[in-house]
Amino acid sequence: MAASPKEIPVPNIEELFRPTHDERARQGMVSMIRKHAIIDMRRALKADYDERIEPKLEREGRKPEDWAAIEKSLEREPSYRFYSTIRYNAQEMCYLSVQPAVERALPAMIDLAKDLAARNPTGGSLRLNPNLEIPRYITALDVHLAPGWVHAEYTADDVAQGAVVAFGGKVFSGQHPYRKKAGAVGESISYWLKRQYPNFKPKRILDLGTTMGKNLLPYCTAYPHAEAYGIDVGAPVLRYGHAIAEHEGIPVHFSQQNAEATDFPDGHFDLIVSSFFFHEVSVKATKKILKECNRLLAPGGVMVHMELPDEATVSPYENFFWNWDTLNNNEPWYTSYRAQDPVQLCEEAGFGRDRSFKLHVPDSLTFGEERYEKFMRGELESPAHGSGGWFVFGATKQ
């Protein structure tokens, strides 16, 4: 008998990409720098500020009152000067450290994925629109430092920025043992939401952003009989997206939208979620998006974004720190993004305010089960975001 079209083994694009030897150990070469002055280099300037820089500035009645002022003083320090310089330099080595293998695959990695597209064997879909005009707050920068970000294109159907994105992200992340796929996010978001709402049942899940949708598997994990579906400006990373998705088996459907204006009907989706995407779209951008969410939300239904914390929710050294990237990152919407209240950015969109929340989640995988219990009993705070939580803003629809 015959096999039936999903009884056969989907390819692996992500497989295609084949380091050899010295690059592999360039790109670990890499991780290790990236992490030495995300973590240690961190500690030290911390370490500086606190015990050298900020008592001589008090003594001169100059003590920093904001995150503003705490650059300001730190700006021409030696440690800020190297530990910014390592840093920048090891954020933009994460992607130039994958582009040579990504290009000897990237012939492969463009018919597989048309293959996938043409057939969706897993039942997921692909629907791109070339006569999309891609927001300037977008293409007017390399965001991240990563060369063309989501949405450069080379040649005919190409997929090099998904993978480069995703394969520059692992080095990045120096590929955490714990975690043997991407999706932490996603893992964590889904794990809280169906304990904080256990009756939740959504029908169709809507990720903003959703580059590769490697934060969207997880929610259709939790959610195995919700459609779901996935929109980006960026085509590149939806192509390569849509081809992960098959080989997982689960079907997405994957679609070229801006955010601030999608053609779903209203009321179509149940859960909205997005991971890491608010900071990088302009503020002005943000709120036409966040009434989309509301249009599109059904009653009942949940908007969940996973985010950085705002300015209001930590201390002013670690709005410094967070707001680094606006000036070195290539993200210039950051510090404009974070200074705003994402309780009240939802009641601007049209959701109550007794009905919108922010808050710390804990990682699901690291925190613990008897600890997360104690959490949801409010008998224990999550881990700050960057430490173990994540911080998630968001509203329920009546």
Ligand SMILES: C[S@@+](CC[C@H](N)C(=O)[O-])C[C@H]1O[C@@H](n2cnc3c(N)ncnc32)[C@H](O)[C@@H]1O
Second form
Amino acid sequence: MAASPKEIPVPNIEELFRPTHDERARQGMVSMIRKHAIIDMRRALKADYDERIEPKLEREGRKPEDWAAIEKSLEREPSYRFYSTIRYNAQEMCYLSVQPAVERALPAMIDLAKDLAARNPTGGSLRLNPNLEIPRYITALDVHLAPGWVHAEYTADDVAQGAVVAFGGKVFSGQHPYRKKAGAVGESISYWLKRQYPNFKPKRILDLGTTMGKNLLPYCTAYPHAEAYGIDVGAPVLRYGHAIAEHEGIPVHFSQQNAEATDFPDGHFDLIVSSFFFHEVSVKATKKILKECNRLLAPGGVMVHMELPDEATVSPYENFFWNWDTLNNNEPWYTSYRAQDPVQLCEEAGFGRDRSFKLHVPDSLTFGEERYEKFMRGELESPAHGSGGWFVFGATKQ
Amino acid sequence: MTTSAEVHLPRQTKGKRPHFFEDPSIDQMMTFLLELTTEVGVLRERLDTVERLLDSEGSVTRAAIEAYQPDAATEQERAAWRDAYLKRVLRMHAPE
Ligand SMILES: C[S@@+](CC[C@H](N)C(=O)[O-])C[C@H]1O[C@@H](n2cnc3c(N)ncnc32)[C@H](O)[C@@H]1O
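How about the form predicted in complex with this ligand, since we already have the form predicted on its own?
Now the complete complex, all chains and molecules, led by this one.
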């Protein structure tokens, strides 16, 4: 669908966020504390484990064999304790550092989002369902340590959690080498899709757990003739995401739905995507959602989800690193999700095993074109997930 | 329902807080320490703004501080300062 000509520019909801001088300075500090934990201290912890802890345990004949044993061996080590506490505090501070400015901006943000939802100047839409039951796995605790996460509403037509999660996310990734640009995942995967399936021209795209569509927008740019749909259970993030997409001039149809059972017709989409999604739902829900994907995907279609690498794909140490979030970042499904084989999950959902895949694809923003061509020819491996590459799994349909 | 102008967002996270130390007071102290570390960085940045305004304008007002927008080079210098500052403050003892 083509965007309608824009005589009057659509205002940007993000420009209503006006932190004070000191709030901005605080956000900058928090980004750097987060970087210190997730890059510098993570590296120091790994070195301490490799050079001191593991050799010592090996000499004593008790070398840790799996991620849980590695975690156990580290629990009392200062390198682990301080890495953990600094990482945990930085995570909380991301949201704390933006909340006051969001509170001040809220009335104006709500007015703008409401106006854009009524007018749809770019041609997108917003469909909310106030009766939707938000799954327990979303409401039981505050995922990512974000109070109110993506779903809490404090006033009518609320967008606060959209803004908190969006700006808190910018603080979170402000100094991260591979996450500085919003939408890096959508950009990287659409870049890969275009090379992997050069003749593939999707007509309708669906993004599951889209939050505010940050990683859906790059697919719209890559496939400008496709209609784009984003679903999520959280109303505030959908309202906020709709306002952003309308401002960006990209028509997106947002709707508040549970991905386990949507109201779209069979075979409605030829590209189904998601990012950072499945590890946030229960394993039971994961299986239901993949079945729903199978119902929604048209023949000739492609499904591709960016996710954490599964346990079997990475080393025991890396499994320890990823599973840290389970108890320490309110991500209760991380460990059990990662214990599944994504290819097997696709097969169980009805996709052909030989048409299902899992692999790392390079981060297209940082990898370089020449190296990318080598990667496509199989001459060069992708960097690991989160370190210059992204792990994806999915399936194609005949 | 609360009007949009009255919303106060919750500052506490729902869910069990992990402890990384035997004595949970140390977990609490780490929060104090990191908040204080952050505030020193904020204060230092404010001073940096004052100095830069004095260099370029010869005078400074609170409104000028609020309105100050660092250019990319200044932002880069500030990021480098924060990075070095945190490496100093969060210096770890050698493992034993
Ligand atoms: C970590 S966020 C995803 C981030 C987003 N895809 C991105 O790339 O920026 C996970 C999202 O999935 C949503 N979600 C979780 N369970 C869902 C379900 N059953 N149906 C639809 N959305 C769901 C959550 O509300 C949340 O917004």
